[in-house]
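To begin, one chain is listed below as structure tokens, in the form predicted on its own.
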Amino acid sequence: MNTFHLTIQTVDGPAFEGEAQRLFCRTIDGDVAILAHHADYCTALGMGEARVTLEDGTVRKAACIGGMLTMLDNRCRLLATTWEWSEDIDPERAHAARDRAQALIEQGGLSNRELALASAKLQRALVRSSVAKK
């Protein structure tokens, strides 16, 4: 299988550097799969599950929350606001965050800004919960 060079970087430092067969992630326009020799491409990232198929065929999952993705000359660079590999996510903590955000929304009486913030926290917790290794 053909590969491409993939760099995943966060504000906390590098998350991955190496060869990959495939990158699947959520963009602001929908899901995208990047393969070797993909056309030059640049997009903003959304919030969702990401999957990296490594050179040996192993698939790793991660929660990806925002950022930018570029593909240029068979080199892909993903700059994520948040990138958490599934094995690094504590499922109980993610479920507790989900429950707190849901409770806040259900209690009502929130301003538009507070509701938007609580909804974003809920979405983030749902993504982290679904990606967490069980």
Given for the second form:
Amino acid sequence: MNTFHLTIQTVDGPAFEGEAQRLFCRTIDGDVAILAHHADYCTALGMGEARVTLEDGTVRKAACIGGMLTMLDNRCRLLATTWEWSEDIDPERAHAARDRAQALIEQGGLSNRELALASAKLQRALVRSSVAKK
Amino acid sequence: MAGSMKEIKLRIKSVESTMQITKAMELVASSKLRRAKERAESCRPYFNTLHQTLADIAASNTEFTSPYTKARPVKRTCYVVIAGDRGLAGGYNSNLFKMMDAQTQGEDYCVIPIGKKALEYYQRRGVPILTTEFALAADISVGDSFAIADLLCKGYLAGEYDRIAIGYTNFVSMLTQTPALLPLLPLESLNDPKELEQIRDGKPRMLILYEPDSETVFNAIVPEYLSGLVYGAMCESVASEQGARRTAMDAASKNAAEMIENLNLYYNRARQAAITQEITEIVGGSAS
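Having seen the form predicted on its own, I'd like the form predicted in complex with its partner chain now, please.
Let's see the whole complex now, leading with the same chain.
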């Protein structure tokens, strides 16, 4: 199967650099899968699970939150706000964070700003714990 | 003679205590530098790729529906200036301000100062300041850089300024740090017009697919891009500050050591002279 060059960068350093067969991730407009020789493409990323199919066919999963994805000239650049490989996520911590965020929202009495922060936190925790579970 | 001996002794003491301080500051700066350097290095690929990607997009962009992409006549520029929180860092702060002054000459501009020194500098010069919230460069986090990006975007969309650039210090190596000015918005300004001519060179522009559409994509990407670049520039600047401070303090310690050596020489000479004088006096006294 054809491959393309994939670079995944985050603020905390590069997460991946190499050839990939397929990149699957969630954008602001829904899930997309990028294959080799995709047309030049640019979109913003949402929050969700991402899957990278490596050259040898193994699939790696990650929690990907925010950022942008560009495909120019068969080179794909994914710049994420956070990108965590599933094996790097501690499931217990992710679940605990999810429960905490949920409890905070249910408890109520938050200002709009706090509520926005808490729901963003919950969403991130949900993505993370769902990726870690599998 | 005894008086000058005492004076020299006092001088030596004061230089010694200064040296102690500069030595301590050097040690603190080197340990902070190590951490700052690691952070800058891990952030640099992201910073470069981000800038390169946006420049590539801008070079081949044909969509001008988003206000971020289209250059408008520049009436006012907004500069994000990242300097240090403290002095005693050699030329770190003054070099940056010198470069900024050369760049901003004759322009109508406003600033978002980051770092106490930048804030003080622009307050003194009476330049309009958008916010004083981010006065401490050392504790700016990713979250803060998002807040800065948000602020920048809002002002840009509201037409308060037509161009955004960031002034920071590039961490080239432990010994060299160079101030730099990086244009951020509009995206058209990312590419040098001459270079652009070369890239395009008669070739048709590549068509990029934006999903769902270019405006939505740019509106989502640009704040992200701004905050990424602000954070990256922050990391570079913090590392540069520590590097500059370490070099400056190293030089100061060396100078102090040299000074103490010279003063010791003078001290010994004065002591010798005093002894000689005493002997002459005794000999003179017994002879008469």
